[in-house]
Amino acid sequence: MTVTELLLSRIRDVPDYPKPGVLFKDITPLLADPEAFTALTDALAGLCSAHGATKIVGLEARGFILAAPVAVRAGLGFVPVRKAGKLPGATLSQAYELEYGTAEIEIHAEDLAAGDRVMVIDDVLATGGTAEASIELIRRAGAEVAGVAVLMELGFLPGRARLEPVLNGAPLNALITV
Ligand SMILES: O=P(O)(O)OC[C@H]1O[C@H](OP(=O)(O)OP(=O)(O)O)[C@H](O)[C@@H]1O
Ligand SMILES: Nc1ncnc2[nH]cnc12
């Protein structure tokens, strides 16, 4: 089994979730299996390495799942992007939309500085709302960013097309389309 296989074997589908009309894709089953996490892990950090990267940032909830270890991995720092309100510091803000409703994202402004190439590590792209959200934040804190790597991208949603604009050629590369 190639490891495109076992992670694409390992993501559940759950029809009308969490509102009817969403396929939405369930990694939790991924997670519990060291071999696919493993395996995940280890692809994610080699793309940040490949990209030159020197932080990381993971998108909360399922992003820092994802972003944390990669991060070890990769021996590069971690920077959390938190839903508004819960980051104790200074920070930027940037409002979204997603695939299923609005949102507020935040980064503590010193957490980034110029010289930063910053990865943005997800679990899904959708629409890309929170991808670009992200790389604004990157952006007005002063950095670079060196990509955006997700698990998985939902290639029946326009999140791609949405990004390439504001990547500046930045790449962005999904492990799976689905
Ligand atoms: O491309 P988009 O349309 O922006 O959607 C992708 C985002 O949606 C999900 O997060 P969600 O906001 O549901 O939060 P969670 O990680 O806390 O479940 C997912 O983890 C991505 O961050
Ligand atoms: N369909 C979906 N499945 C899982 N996570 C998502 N985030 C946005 N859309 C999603």
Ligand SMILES: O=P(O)(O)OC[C@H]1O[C@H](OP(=O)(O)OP(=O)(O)O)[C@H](O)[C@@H]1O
Second form
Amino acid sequence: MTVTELLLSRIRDVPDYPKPGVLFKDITPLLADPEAFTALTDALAGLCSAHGATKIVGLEARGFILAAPVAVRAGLGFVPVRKAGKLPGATLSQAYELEYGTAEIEIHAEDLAAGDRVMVIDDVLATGGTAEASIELIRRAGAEVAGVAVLMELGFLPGRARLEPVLNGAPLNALITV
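For comparison with the form predicted in complex with the named molecule, provide the form predicted on its own.
FYI, this one's just the chain on its own, none of its partners or other molecules.
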């Protein structure tokens, strides 16, 4: 069984969640399986190494679950990107558009610096709004974007098209596309 097959076999489809007509991709069975979670962690750590990352940014909240063990495995620092108002101290913030309204994320200003090559890790790439805002935060902190890596890309949504212009040639890797 390939890594992709293993990961796919541990993602559960939940129909009509969180609302009718939505097919939710539940990754909790994958996280509960040590073989699958290790394979995922190793695959993402390999991408960080291949792209020369020096730090990893994880996007709240499921991105934390994936990015923290990847940082440990890769021997890199982990920097959380949080919803506005959740981090103490000096922060950089970035607002972005949602389907209905706006949201804002923050990062500790001192956690990234010039010379850092940052890999953004999240569970799912959907519309790309949060990932795009995190890329802006990384650059505003003076660091470089090494790439974006996600477990799963929802290919029927415009996330990739939204991110490609702001990546400036940095790679966008999805282990699975559905």
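From a predicted model like this one, the values you see are computed outputs, not experimental measurements. Positions refer to the first chain, counted from 1. Think of the rigid core as the biggest set of C-alphas that the two forms share within 1.5 Å after superposition.
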At a 2 Å cut-off on C-alpha positions, does E164 qualify as shifted between the two forms after fitting the rigid core?
no
Compare the position of the CA of P15 between the two forms after a rigid core fit and state whether the shift reaches 2 Å.
yes
